[in-house]
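For reference, the chain that follows is the form predicted alone, supplied as structure tokens.
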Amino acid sequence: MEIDFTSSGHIVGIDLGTTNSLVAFMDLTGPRIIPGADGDKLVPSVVSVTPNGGTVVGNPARELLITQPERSVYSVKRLMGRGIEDVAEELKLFPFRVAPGSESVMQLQLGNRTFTPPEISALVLRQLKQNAEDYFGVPVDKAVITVPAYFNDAQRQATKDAGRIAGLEVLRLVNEPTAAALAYGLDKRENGVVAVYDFGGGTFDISILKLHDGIFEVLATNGDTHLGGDDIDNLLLRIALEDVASEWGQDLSTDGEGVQRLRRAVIQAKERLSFVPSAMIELEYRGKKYEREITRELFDKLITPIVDRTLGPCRDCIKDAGVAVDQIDEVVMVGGSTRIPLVRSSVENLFRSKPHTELNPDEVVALGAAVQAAILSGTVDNKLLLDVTPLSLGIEIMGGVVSKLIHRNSTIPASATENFTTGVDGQTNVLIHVVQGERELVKDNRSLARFDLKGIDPVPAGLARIEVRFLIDANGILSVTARDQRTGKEHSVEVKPSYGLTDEQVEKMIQESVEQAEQDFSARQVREQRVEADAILLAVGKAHKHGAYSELADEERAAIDKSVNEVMLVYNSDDHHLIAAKIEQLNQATIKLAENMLKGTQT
């Protein structure tokens, strides 16, 4: 028996991943992944814009990424909540481009349309939402979404914006390593210390968790939001591009389709190397062929610097948690990149124990999100999650120095209050500058927000009493309040990242998503009809080689050939009704052929 979603409020768990995304729920047997209409549990985090302006998501978009790279976007998680300057280097490797005039809020140009990274993520979330609704037959409008533990405030806010645009109420953002601990059922331990090593497509996280009487407490977290399997792909891609340039005498890096075909070949070779001692990178493109064998030994040598980059944050995290390596009871491996043997052996050597790899590393985080969703809905009892804030938060004080109110690795929800004063006689306004980071000087940290507290008493310098209160909610979103204790005047602000989205922009995106819904659905229907056309054309092609085809009368064969040509003529049409009509016409024309083939199999 499954959970009654009427009582649980339609809460699902979502892993919004760099490479793939998943949606899961909890039934009486435990957490389960919800498959899509095609039966695939993984939804590639890829979005493409069709020539008519519609959008496709997941596997169909991944196919279009090969032939229409300028209309497609992938790994957008690496761009969430980040400014153009932050991602300048990887934008050079991506086929999509930044739209002109999008300095304040990054916008990507896909065909004739532009999207912000949260809008792209919203399209992926909407597909997951649709998969869940198709599975349950009821609306699903609440979700728990996981984020890398090292995501800062801007990146978390961008993720919440994406959920809102997709029509989901995001009840909780949960750190991915924490979700993994839930998926492995580590709550069944009475006590213990667990390390969660999460090496995915675009991000790396390490967290140290303490388990005590059903309470999960994150002692420390560390990582790199800019390190993942994509870096291994890009390394191999650069090598392959250099080979091609040498062998073919041409620079393939300027050919969008060629680069994407080569990227796919590189990824396939990388994945095979997790299970076999050598693999071939193979590309046939425009009449030319490229082949290169990569041995496990060479592969390990090439990626050692990338794998080593994950070990530094691990050591820092162990130190921050205040534990020794031999006090860590269990190590959990999460993320597709942890299938790589060198990654597993490096982690085992560092932690001196064999890590958990029993669960599918691509599914672990989504399964844990489903457990957290069940906790929030009340269907799972006696569990409590205590997450931490990944970076310190404070305000600027005189001299451009940071006064930290909430330190990194503080358990959230969290609040802190501190009193400040004025530095000038008769001062009536105070500028509150909120920053995030670990450095001592403001200029070395990230600016989150600035606002003025006006109307304070004009007293001599040092006599004013300004109370500043920081509050981080369960999602890691920060609110700041400044109050003059003499006059009672105060100003509050929910910190929005400097290149985040305003409420008006989010509302506009929601409206646009409603307006585009019909067009997007039409594009999906066209894609479905083309898939059906592919299937019947393949079947007819095979039938040509069957004796039953030659047994047909001349006019019957002519009718089939005519229908095949008509299907092919409308195949690239954007009118799904027209494609469906021609498919039906071909179905009718092949009835006799199908009967003959069936008789042939029965005799």
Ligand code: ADP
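None of these values were measured; they are calculated from a predicted model. Residue numbers count along the first chain shown, from 1. Only the largest set of C-alpha atoms that superpose within 1.5 Å between the two forms is called the rigid core. Compared with the form predicted in complex with ligand ADP:
Core-superposed comparison between these two forms: the C-alpha position of residue 34 differs by less than 2 Å. Superposed on the core, the two forms differ at residue 567: its CA moves 2 Å or more between these two forms. Once both forms are fitted on their rigid core, the CA atom of residue 70 lies less than 2 Å apart between these two forms.
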Contents of the next structure:
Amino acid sequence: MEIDFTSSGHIVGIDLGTTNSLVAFMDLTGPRIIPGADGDKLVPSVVSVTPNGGTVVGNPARELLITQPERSVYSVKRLMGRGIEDVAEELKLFPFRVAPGSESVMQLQLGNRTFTPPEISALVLRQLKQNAEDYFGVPVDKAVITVPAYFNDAQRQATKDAGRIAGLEVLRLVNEPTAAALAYGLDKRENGVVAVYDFGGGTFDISILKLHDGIFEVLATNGDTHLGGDDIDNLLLRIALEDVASEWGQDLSTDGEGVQRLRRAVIQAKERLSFVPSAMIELEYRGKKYEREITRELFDKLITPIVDRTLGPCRDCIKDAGVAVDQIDEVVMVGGSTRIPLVRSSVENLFRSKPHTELNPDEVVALGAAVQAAILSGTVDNKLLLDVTPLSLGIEIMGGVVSKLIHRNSTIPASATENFTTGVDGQTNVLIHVVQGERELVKDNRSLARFDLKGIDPVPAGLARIEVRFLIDANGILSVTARDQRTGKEHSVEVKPSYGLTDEQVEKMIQESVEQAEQDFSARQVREQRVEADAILLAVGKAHKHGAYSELADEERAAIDKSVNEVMLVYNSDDHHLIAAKIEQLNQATIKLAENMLKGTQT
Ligand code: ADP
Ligand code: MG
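Right, and the form predicted in complex with ligand ADP of this protein, after the form predicted alone?
Below is the whole assembly, all chains and molecules, this chain first.
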């Protein structure tokens, strides 16, 4: 990738989280988070559509989630780059709807608009970009974005698409644990082994990194894209819903607003429990009140199965990395859910060492992304960052069996080449079917792409030589080339998963989001003019009750009445220029009136 340093300006680091997103940059003192206009560093990854079709992102959207859940979406990262059947279970818990007829590209219905998951993420990214631009006072169009180490090719592609739709050139996708280690400056260690335990809102990741001579290498990654603080919330929510059902004799679970309010109450209690031994779940809703105390002891008992589900992947990861527990020098805690004392003690027990918790666990990843951004912009010493591919990649061979070309946990960038042959006499086409996963049979793995290599020499079975080359770039994105050695015929694809977005679709979305931005902007201007109109109409109304109005000459009063009528006629139009013109006309007509009023108040 070509990076133009002369015009690079500020390259920001972005943690595009399931629950919260953050933007950070590196200055002379180190990486720091850029707050939003409301002073908040965390931008909730929530998007809401207003009745007039505009979009709202972050804290205000989280408020709207309560009153208009059917027009709001959260945790969309869970849907990124995934097919409908992958997320069927999840969709049951989600209050938003998948638009009909969206088998190939999932579309979410929010009010009267539909969005793909990358478009939703793009709205969050746009907000972060805006926050950074407001902070710097200059445009920001380049970013490093982090992704869970466990993200597959499709999920990475979807994240890159989101960046493009938001008008950001994504210079690099970085694994979140790698970013966390960078934030803690662990690259300054000469040698050592580091475990990064990331327990956030929607995903759990464990990674083992090795440092040698200032070089970072991810030895192994493991995790669960279905495990996070959301699961704890859902568990507490179920209990609270049962309570409410028996206390109020009412099933709140069918009441969208009621459920969201209760979810909020449950999350508040959960977060307090990290710091105090007991907390209340409190809900006041439609004149009724629900209260329940949860002690730390009960909470720990309830969430033990969830916390335990993180420990299996940890053990597997240690095994994959080929290290013993006592060879792990440092453990880094990442993600808001690592504030929970039981999580900390469980991790400490497993790794037999006290984990790092000095930095804010929900800021660590964004801070590290900013460090990576600074590395790419050349403002800090270049370091070699090596990552690994989380899943094996291969092609289908005879009998529906997978031949793996690149094995899981291989260091990337990576490439592999293998020769295959034909199975049928005189065959002139070969279908190359690219799959991802650990299983032996094609049907048990994820299908990434299929393409035909055409025009190969019709020779007896077993004589053709087809060379297949896999290349994974630094972002973990795969391209595949197949070449007939006899004819030199070649075909290559950058692997785009079957349910991902095509380039044309992404272009179209970029276009639409620009158009939408104009529409959003003009809607705002219309609203502003209406506010102006309200103010002046109110003032004229007051003058009516005031002697100043009757003192005017007849034609002056007629001019005012005519202008008032015209303002009222255009008041509901969508043309802010027109409203402004009529306001100005009324302004002119009332100059004399205003003077009279002023005199009136002075005497
Ligand atoms: P993600 O990376 O998934 O976007 P974060 O790292 O921001 O998530 O973590 C969000 C999760 O952390 C949420 O489930 C939130 O409730 C949880 N969380 C935040 N603060 C606390 C706390 N004090 N105690 C327990 N959980 C917390
Ligand atoms: Mg996170």
